[in-house]
Every structure is written in C-alpha cells, then in structure tokens.
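Given next, in structure tokens, is a single chain: the form predicted alone.
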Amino acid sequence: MATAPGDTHRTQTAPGGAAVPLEPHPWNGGFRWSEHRGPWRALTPAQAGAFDRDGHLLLEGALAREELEELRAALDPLVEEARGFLRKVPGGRLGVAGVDTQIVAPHLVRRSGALRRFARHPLLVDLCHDLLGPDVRLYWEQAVVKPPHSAEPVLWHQDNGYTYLEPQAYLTCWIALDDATPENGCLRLLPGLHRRGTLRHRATPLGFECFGDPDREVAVPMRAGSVAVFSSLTPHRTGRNRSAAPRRAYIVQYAPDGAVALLGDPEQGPPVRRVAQADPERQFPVLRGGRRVPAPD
C-alpha cells in the first residue's frame, strides 16, 4: 500500500514508552478508497467530496428536539442497567467500559422497538445510500456515557481495528445526546488517514490503539442532536470528561450487506474464520435495492 511522503517513519509514543508506527494492519493488503459518485439523497456533492477527502462530516442539528427526547428516553434506562452490571464486576471495569471511565451499552435494538425504528431513521438510511450503496444492514449500535470527571480517555483507534470487517469501510453515525465539548470529551479525528485502510493496532489496558498525531487532529464539538458521520477507517479518540455532568452519545454503525468479520490473531497469520454479519435480531437490513426497509409493525 502506498505511503505518503514524510509518513514512513512517523510514530507516536504510547503509554509505557512503546513506539506505535503508522503501518497497515497485517490483513490489509492493497486497500484502495472508492470515491463516492452519487446520486445523492442526504448529502450534497460538496459534502460527499469532503467525506472522501477527510473521512468525516458533521451534520449539526440533524435531529428534531422531539426525536432527541424520545431517543434519550429509550436509552437512559438501558444505560442504567449497564451501569448496574459494571458495578458488580470486580474493579468496576470490563474491557473498555468502566463505572469510572465510560458506560457502554451495546445491542440495544434487541430490547427496544423505539431503537429499532430509530436505526431506520430516514436521514441515517439516506446517508447509508450515499456512502455505502443500495444494500445495507445495521452492523452495531451502542450507547456510551462518560460520567462526570471520568478517569480515562478513549485512545486513538479505527472502528475496523477492533473487529476486522470486509469490506473494511463501513459507516459510523455518532449522535450527541448532550452537547459534546473539549471539556467533556468530544470526538477528535485524524482526517485523511481513512484512505490507507485499516492500520495496525496494539492492545493496551485501555483498549486497542493505533497511530495518532496531535498536530493533525481535529476536535469536533457538537450540539445535542447533531450527528458526526465518519468512516470505520477514520482514526478517532475522545478525552476524559472533566466536567461535572455526564456526556451521553448513541453510536449507530452500518455495513454493506454481505459484510463478514475476519477472526483470528493478525500478528500470528491469516484469519481463521469468516463470520457473516447478518444476525436478524440486531443486524437487520435498512436498505434493499436502494429502497428503505421499514421496521416491522
């Protein structure tokens, strides 16, 4: 895969002093980013061009106040259940989730009709049409809440660095349920690196980490009801919540129909399994042949 001039030897120093080089994931062979050509439903040609260039877009005020209130009402009790579960775990932490770091509540569409309907929101589905194609499934969704004065950040990573999907490029819609600010841990992204495909990640006590460059990062403060749209290949992180109030977000991800997860240890060799991402309970179709798939009655 081609390397941009000046990037070959750039590294960051990770916790503990280890150098994290900018290099492709071992399973990423010859990735090429595909430009988006339209026709457009949600985006303008300029917005689509910016997404191709930068790997992200911000849609301010995308949700109406009533929609935002309904979304919060559906999510808040499920997040509290997740918080209660974490309190019972020794040390209050499980993977990247923790009572004192961030509450993570995944796969909520299995339990909420309101969230199953929201996953088919016309704006989100039209974004899928514009940026993924005519046949798309919900891939993953989760609520994430940073409690006040949270203890740890989320490290630089690509979403495809956790579970490696083919095709590598899927779509993340990061929905602010509260105003997201630099003080309370808003998104920070590295534009342009999505065009390289999946980067090599290293495991840390705070989750997976890939290359990060503070000189190139872009902070994305957002008002509640706004949606940050970015590629699964866009490196991003969030800081600690240093404020006295929680910072809530709902993350909804979509992948082309037919996407498969590659399983195995990339440092030991090729994938050992390929798993279709088509669980009907939580990975249901939202677009089929370019047509929106309505929620069941």
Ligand SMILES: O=C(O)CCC(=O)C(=O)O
Second form
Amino acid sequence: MATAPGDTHRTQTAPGGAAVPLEPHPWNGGFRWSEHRGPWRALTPAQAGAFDRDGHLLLEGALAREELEELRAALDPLVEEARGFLRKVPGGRLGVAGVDTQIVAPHLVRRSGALRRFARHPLLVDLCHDLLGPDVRLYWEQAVVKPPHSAEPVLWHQDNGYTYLEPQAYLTCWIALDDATPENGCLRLLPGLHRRGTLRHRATPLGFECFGDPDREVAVPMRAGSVAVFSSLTPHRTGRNRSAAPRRAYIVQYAPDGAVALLGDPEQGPPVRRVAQADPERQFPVLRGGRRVPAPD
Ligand SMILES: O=C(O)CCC(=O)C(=O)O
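May I ask for the structure of the form predicted in complex with this ligand now, the form predicted alone having been displayed?
All chains and molecules follow, beginning with the one already shown.
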C-alpha cells in the first residue's frame, strides 16, 4: 500500500460488506503479464517460473543476523515517531494506519543512511534485475508494525490499487523483522490473479479493498530475516495480530525507471495527472544499465 497525495477515490463502503467484484480497475485496459526470461542473478529459473505463475515467492533466511539487527535498530525509533504522530490524530487512525491497527511509517530512507544503504542490498537489487529489468529505482518503503492484540486487519488489496503506477507491475519485498505467523498477522496472498493486472478497488474506512478469496489464499508464515517477494498486482491481506508481541515488517518496493503515478478518481473518469516517480531523496536509482548503483559516500 502506497498512497500518493491526490488519490481521490470517494466511495466509502464499510469493510466486511459484500465482496468486491472481480473486475479490472477502470484504468486497466488490455494488461498482459510479461513472462521473465533471464538471465538470472538472484533467482533460479524454477523460482522465476513460480513467480510468473503465482505472483510471489519466499526467500527464507535471506538476511544475516547482523543485517536484521541493524535494520531493526534503524527502524524502531522511526516507528515510535510515527506512533507518536498517530496518537495526536483524532481517533488515532488515518486510513489504513492506526495506533491500534498498524503503525505505518513511510519514506524512512529520507531519515536514515542505514536504510538508504539497505535499499541497495545486493540481494534486493539482483531481484530487481531478474524481475524488473536493467533500470530500476526504489519506489516506496515503509515499516508496518502491528501492535499486540491489534484491532483491525489489512484488507485484500493489490499494491497498485493504492497508487496506480504505470507500468502496473512493480516489485514488493516484504521483510519480516519478527517471525510472522498466522496468529500475529502474516501475509496471505492470492496466487494467479496478478496476471489480470490491476483490479477494481473500493475505498473503505480501513483503506482500499479488492476482490479476495479466503478459500484460495495462501498464508505465508516466515522467520524473521526472510523476504516475501511479490508483484504489485498480487492481491494480499494480513489478519489482526492476536498475539501479545508486536509484529514488525519493513516493506521495500522497486519500480522500473520511468514509472509514473496516475492520479484522479478512477470511478469518475480518466487520470487527471501523471507524476514521475523519481524523487531523488527517496526514489533513487538502484540499477542502471544492469549495473548496481552504489550508495554515494
Ligand atoms: O504488513 C502488513 O501487515 C500489510 C502491509 C501491506 O499489505 C502493504 O504495505 O501493502
């Protein structure tokens, strides 16, 4: 989920109402999924094939213990700031974020050199090479922390259903900072639907919602330090945290260089504005002409 200023979906439907129909997003005309063909740096051909088929894959134990510790140390204080901000908002909630639902802390690379370096992690950049092409930028990153006994789930959505990018297919790396389990709100994904492109979403008081199917969903429990890699077009949700400990995640998203956000109300008509996703402070290149772009000194 990445919300750009200017997103103006207006329909408000209570979550838990009738299922959202399985229809294309009004701006999604004639989408075709591109199969990935290699050469590969991070993935095996079998993993890439599974990504094309299912829209996701899991890299267990991808981060070393020290990397995980460094990530947690960089993120925890910034999440506390975001929690403090949400506490001052009336009702403690702001769309999908809330003190009692999930603390969402975006754009943290602007604040932390450790996170700017992490966004260029060789594994993540090699995944970008394999799944996005030779020229890639960081698009969005945020920490999402579900407090103990959290009050609400994150509803079914595709990441491209929040802010609509073109090209529609970009990459989300969901990094578990704690073990993620069915009890504390691990990812639940719907395989296969990424191939249809962006689906219709509706706005609810808890964020956007698209078609979902609990009978076909795949729960993805993962150990801390593992990375779930999925398409911006893969419907996913997370449940409430029913445990007594927080569930922390860091979400890092990459898009092909040249990606633009389409802004407007898709239920009212075509986009009213196109915004290049190339903010040098937080959407810097990580791969140029197939080569990793090193962090500036
Ligand atoms: O981490 C979570 O609980 C959900 C996050 C999510 O779905 C997203 O950021 O798109």
